[in-house]
Every structure is written in C-alpha cells, then in structure tokens.
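Presented below, as structure tokens, is a lone chain in the form predicted alone.
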Amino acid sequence: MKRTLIIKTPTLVGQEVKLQGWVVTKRDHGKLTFIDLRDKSGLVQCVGFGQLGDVTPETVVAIEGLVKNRPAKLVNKDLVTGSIEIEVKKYQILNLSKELPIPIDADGYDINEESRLKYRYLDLRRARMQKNIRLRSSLTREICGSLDKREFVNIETPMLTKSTKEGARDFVVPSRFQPGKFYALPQSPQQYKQLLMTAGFERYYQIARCIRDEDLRADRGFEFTQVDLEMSFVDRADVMQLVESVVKEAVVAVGGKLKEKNFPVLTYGEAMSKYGSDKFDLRSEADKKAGKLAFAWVIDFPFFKKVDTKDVAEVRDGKSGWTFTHNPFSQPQDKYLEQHLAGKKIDQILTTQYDLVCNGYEVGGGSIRAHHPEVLMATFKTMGYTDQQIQDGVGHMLVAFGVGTPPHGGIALGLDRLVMLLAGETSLKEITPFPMSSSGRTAIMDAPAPITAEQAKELGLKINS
C-alpha cells in the first residue's frame, strides 16, 4: 500500500490508508491507545485497539487503518482532520523515540539558545519552526517565479574568490596548492554580477549566499542570503519600479499585508530630519497589530563618510579619512560626476544608491553602478588608493569596463529580513534553518574547532595557540 498524507484523510472516508510519520501525544485508555499522528501536511488522530501501547512521543511510525468518521459530538473543529479518525489495524515502528531532551511541544522562546541549537533538528519540529521554514521556502519561489518571467537569468557566481571592498571583514580560506595565498569568501557577488553585465546578459538573478566577518546581532550573522540581481541599460528608476513589483508581488502571494500599495520614497535628508533614521518605521500601531509591512524608498545617499576610527573595516578601507556609504562600486548622480573625477568637494557628492526599508530594518539596497574605469579609479582615489593598489584590487574591474561594459545597476534584497518580518518574528535564527549563536558557533556540529597538525602543515600554516 502506498503512503497517504495525513491532509488528504478527509476525503478517504471508508478507505483504508497507510500513514507514516511522528507521534505527538499519546493517551492510554485501557484496551483503546490513541495517538495524534503528525507529517509535513498536518495533523490527524489515531486510534488503536490493544495496539500503540510501546510508542513514545516523536517515535516515527508507519500506520495502516480505516479511515472513520468521528461522532458529532467528537469533532475537533480546530482542526483541518477534525472530523475523521483512522482506525489501526496495524502498525511499525520505524525508529522508537527516547526522551527528548529538549521539549517542542510550543513555541521554544523559553528555552535558552544553546540548547535549542544543539538539538535544531528537533527544535525545527515544532510547529512555528516548520511554518516559518516553509514561508521562507515559499517567498524564495514567488520571488524567483516573478523575475523568471521577466527574462532573467538565473547564475551561479563563485563562493572562492578575491578578498573585496565590501565594508566588512573577509572570511578566508588557505590554498594547497598556492601555500601563503589565501582565497576570501563572497561578501556578496558583486563584481561578478557587474562582470556578466559585460557578458551580455543583461539580466541576472541568483539567491547567493554571503559570507561577512562582522560583529553579531539577531538581525545579522555571518552568513545570510540576499536575493541578488543585475541589469543592463536601466537608470534607478528603472530598478526600484522592478523590484517594488517583484517583492510586492511575492509578498502578496504568501500572504503578506502591505499598508501601502506604492511604496514611498524619502531621501536620506528628508529621513533623518523626519525620523532621526535612514532605517525607519511607518507603521502605526494598528497597522502592527495587523501584521502590515511598510515599505518605503530611500534615495540621495551620501557617496562618502568620515572613518569611524574604532570601525577595523572602515579605517582598513578609507586610507584618507574617508570611505564609501553603501559600495565602492556604485555611480555618482550626472551634476556630482565633474566633481567626484576631480575628488573635490567630497562630502557633498551624492551617490545614485537606493535602499529598502521595511518596519525600521534595511531589507535591501543597490544603485547605479560605475561602468567607466575612471569612475572607479576616482572612488579609490579618494580613499587614498594609489594607482598600484586600485590596479591590485580592482584591475580586473577596470580592463573589463574597457571593453563595452553597459550601463547597469541592481540591488540585493535581505531574503532573510524579508522572512523575519513577514513570520513576525524579531531574529534571524527564528527563521534560518541553521544559525550561528551569538558568540558565532554553529548548530549542532560545534565550530569553530581546530584542524589537525596534519591539515595544517599541508596548507602551510603555523598555528600560534
């Protein structure tokens, strides 16, 4: 007999079904045991008569019986199988269950992070965790479906490559085969994205993972994912319009409230006079109680700041005193362009950058890219780079914007953020698989750890305890 999942019971009535997942609960009744049966579609109850007696809680079981309907006065109408029973005429153990250690029975915000991590795989059982996970499964698609029919490409761009400017630290590996050389893991792809602009394909999506050594916060760590995309012959207008449609419409599609249907665009001055923030919320009360989500435009960066000189990056990156807003690689607006070749006047430039925020929390951002090397060149040369250095870093950049690089800009949406807002939830470990603690240890399998003597002398490497 082949499996039957537990949502379809309804319409089984009379047949007999074969079910396979975890027990939930369990309650004796002399002869008569009954179980609540739990699989990835839902939740139905079963009863057995002189049987079930040996299962214990999140024992995975295999159950064959006939599907019955309950009497009226027995009718769960909370739930989906309310009405119905299966009625055991046999059974399987599959794998008995010991005691868990941890309990899953409800939400799991009582119970501290180091245990919830070190049991994620039965942390994740509980019913928050699973709808959560499956919201994050189901915006991803909408997203990918809404920019598949607009003709982008999806593209996979390398997770080794070259250490970036990209305002944080890099994580970096070591080479075998190249010993003393090191690759770094992607901040973001952001050069690559603009390098297939130059391949021609005009449109680009892919969901990247990226890797940042920054400080920890619950709603950032060292990994995260971005919804990454790229396109050619476009202005920022051109962009926000797309993305405002794209995410609206997966948003919607997952059953997310939008408390404006055209999202409004502030500049970065009239946010921090307003608000004191560039990461604001619109909300009103009513609309949080509602679960609505306030999206709003923010535009007219600032291209360059001042160091903050306890930030390790940003003194590493601006070598002059100054350093980049948002990205390096970004375009400034046409009337700053004069002024920006000639690194004058340096705190009045303004950047083509844009950013998206939702309920006080930056969920994306992108710009007008530069696509002339001298465009680049000056950014760099107002960080203090000389031409050996910009050369080192960004050489490659700029022998490919010599050979008809179009003009181009795009963003990078937080996927992440994205979940966290629309499952109400104020972290990101509640809504990544996953996480890292807050002092950067992984789930379950405790990392950071240290390499053998062996692995280290093959790549080369002196460890200094």
The other form holds:
Amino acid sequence: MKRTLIIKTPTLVGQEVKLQGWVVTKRDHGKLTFIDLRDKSGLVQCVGFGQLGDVTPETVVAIEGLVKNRPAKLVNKDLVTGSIEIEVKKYQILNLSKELPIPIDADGYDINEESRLKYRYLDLRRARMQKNIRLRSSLTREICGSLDKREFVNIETPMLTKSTKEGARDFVVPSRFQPGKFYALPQSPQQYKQLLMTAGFERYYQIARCIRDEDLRADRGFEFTQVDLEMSFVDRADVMQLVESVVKEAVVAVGGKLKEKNFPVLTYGEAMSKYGSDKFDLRSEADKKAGKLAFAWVIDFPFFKKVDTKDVAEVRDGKSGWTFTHNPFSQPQDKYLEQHLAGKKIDQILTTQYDLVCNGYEVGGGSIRAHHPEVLMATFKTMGYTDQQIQDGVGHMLVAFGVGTPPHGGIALGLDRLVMLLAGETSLKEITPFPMSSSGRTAIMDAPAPITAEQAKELGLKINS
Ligand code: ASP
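Shown: the form predicted alone; wanted: the form predicted in complex with aspartic acid:
Every component of the complex follows; first up is the chain already shown.
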C-alpha cells in the first residue's frame, strides 16, 4: 500500500490508508490505545484495539487503518484532522524510541543551549523549529525565483581560496601539497563575483556561505549565508531598486508584513543624528506587535575610518591607521574621485555603499565597485599598503580591470538575519539548522577537535600545546 500524508486523511473517510510517522502521545484505556501520529504534513488520532500498546512517544511507525468520522461530540475543532480518526488494522514499528534526553513538545526556549545543540536532531523536531527551518527554505526559494526571473545566473565560487577582506579575521586551511601554505575560507565571494562581471555574465547571484572569524553574538556566527549578487552596467539607484523589489516580493510571498511600501532612504549623517546608529529601528510599538518589518536604506557612508586599535583584523587591514568602513572594493562617489586618487582629505571621501537595515539590524550591504586599477590601488595605498603588498593581495584584480571589466555593483543580503526577523526570533541559532554554541563549538559533532600527529605531519604543522 502507498503512503498517504496525514493532511489528506479527512478527504478519505471510509477508505483504508497507510500512514508513516512519529508517535506524539499515547493514551492507554484498557484494550484501547490512542495515539497522535505526526508526519511533515500534520497530526492525526489513531485508535488501536489491542494494538499499539508497545509503542513509545517518538517511535516511528507505519500504520494501516480505516479513516472514520468521529462521533460529533468528539470532533476536535483545533485540529485540521479533528473530524476523523484512524482505526488501526495493523502497524509496524520502524524505529522504537527510547526516552528523549530533551523535551520537544514546547517551544524549547527554556532548555539549556548545550543540550539543545547536542541533540539538535531532536530539537529540530519541535514545531517551532520545523516552522522556522521551513520558512528559511521558502524565503530562499522565493528570492532565487525572483532573481532567476530577472535573468540572474546562479554561479558557485570556491570555498578554498585566498583572503578577501570584509573586516574580519580569516579562517585558514593548511595545504597538504604545499606545506607551509594556507588557503583562506571566503569572508565573501566579493572578488570572484566581480571577476564574473569581467567574464561577461552581467548578472550573477549565489546563495553563498561566508566564513568570518569574529566575535560571536546572537546576530553573528562564524558561518553565515548571503544572497550574494552583482550586476554590470548599473548605478547605485539601479541596484537599490532591483534589490528592493526582490526583497519585497520574497518577504510578502512568505507572509511577511512590510511597514512601508517603499523603503525610506537615509544618509549615514541623517541616521546618526536622528537615531545615533546606522542600524536603526523604524517600528512603532504597534508595528512591533503586528510583527511588521521596517526596511530602510542607508547611503553616503564615509569610505574610510580610523583603525580601532583593539580590533586585530582592522589593525591588520589598516596599516596606515586608516581602514575601509565597508568594502575596499567600493568605488568612491564621483565628486570625491580625484581626492581618492590623490589620497587627500581621506576622512571626507564618501563611498557608493548602500546598507539595507530592518528592525534595528543590518540585513544587507553593497556598493558600486572600483573597476579601474588606479582606484583600487588608491584605496589600498590609503590603507598603507606598499606596491608589493597590493600586487600580492589584489594583483589579479588589477590585471582583470585592464582587460574589459564593465562598471558594476552589487550587494549581499544576510539571509540568516532576514529569516530571523521574519520568524520573530532574536537569535540566529533559532533559524540555523546546526548552529555553533556561544563558545564556537559545533552542534552534535564536537568540533573544533584535535588532529592526529600523523595528520599534522602530513600538513607540515607543528602544534604547540
Ligand atoms: N561583499 C559584500 C558586498 O557585496 C558585503 C559583505 O559581504 O558584507 O558588498
């Protein structure tokens, strides 16, 4: 017999069906055993006469039985399948469950993080997590669909690569073939996506995993996912308009409620003087209650800032004491181009950067990019790089910028944060299937873990500890 999904059962009264799923609860009444059975589509009551006595909660079973209308006074209006029940004819235990180490019937917020992550595969069974992860999938699908429709090409870029600066430390991977040398995991696909513009794709996107070694917070992990895109022959307004349309379409399609039909645009100066922050929250108390999303754009950021000497990555990037505020590959605004090339009045140069904020979080950032070698060189010179260091770091970009690279710009949207806000959660862990703990340990599989002496030798590594 073929499997029927639980959600279909009310339409099959009088017929025999085969259901497969998990036992949610069991109630024994003498010879009669009632269970609630759950699959991905819903929940249904099954009644076993002299049967099902040996199942335990969370056991996986296959049940063959008759779909019957419940007597009127036993109809459960809160349940989609509440008008029927399954009279069990036969059943098979597919996997008997022991007692669970963590409860999964409530929202789970009060369970400690260690247990939730150790048994994440159980934690994910709870209704709230199922909903969040499925929402993540739907939002991703809508965004991809919206970009596909606009003729973006979905292209993957390497994970083992060279450092590309986004203001964090790199995670590095030792090379077995070239001992003493290291790959860096991408902080973003920034350089590759620009090179795809040189390659003539004109519109690129990718659901891109990015890896940055920075301090962990509720709204920041080592690994995260960006909707990364880049477009050729565009100006700032073109990118902002397109991204706004894509975000609106996707958010509304998954049931999100927007505060404004059109996203307000504020300059960095306005944001700082009005809200004291460039990640502001435009929601009223009523908007918050209604679960609205208040998106806004921020533009006209300074290109450079003084290095924060407590930030190791900034000190490394900004050798002159100046570093980029957002992205070293950005193009300065036209009226500051000369100043930028001359390395003068650095503090006054504004970049073409645009950030997307929502409910007090930065959910995206991008810019029009430098596509002439002298502009990119000037950026790195301002940050105190020698010609040799520039060649070593971004020499390949300078070559590409000399062989027909079109003007281009793009953005990266923080998919995790968008899902978090849509789901009404306040931590990325609640929308990430397998997140790390606050101290950077992986869920379930305990990493980071030591490697064997043999592996270290093979990689040419000496471990001091
Ligand atoms: N690389 C991104 C960009 O498109 C920004 C980021 O990764 O945060 O500008």
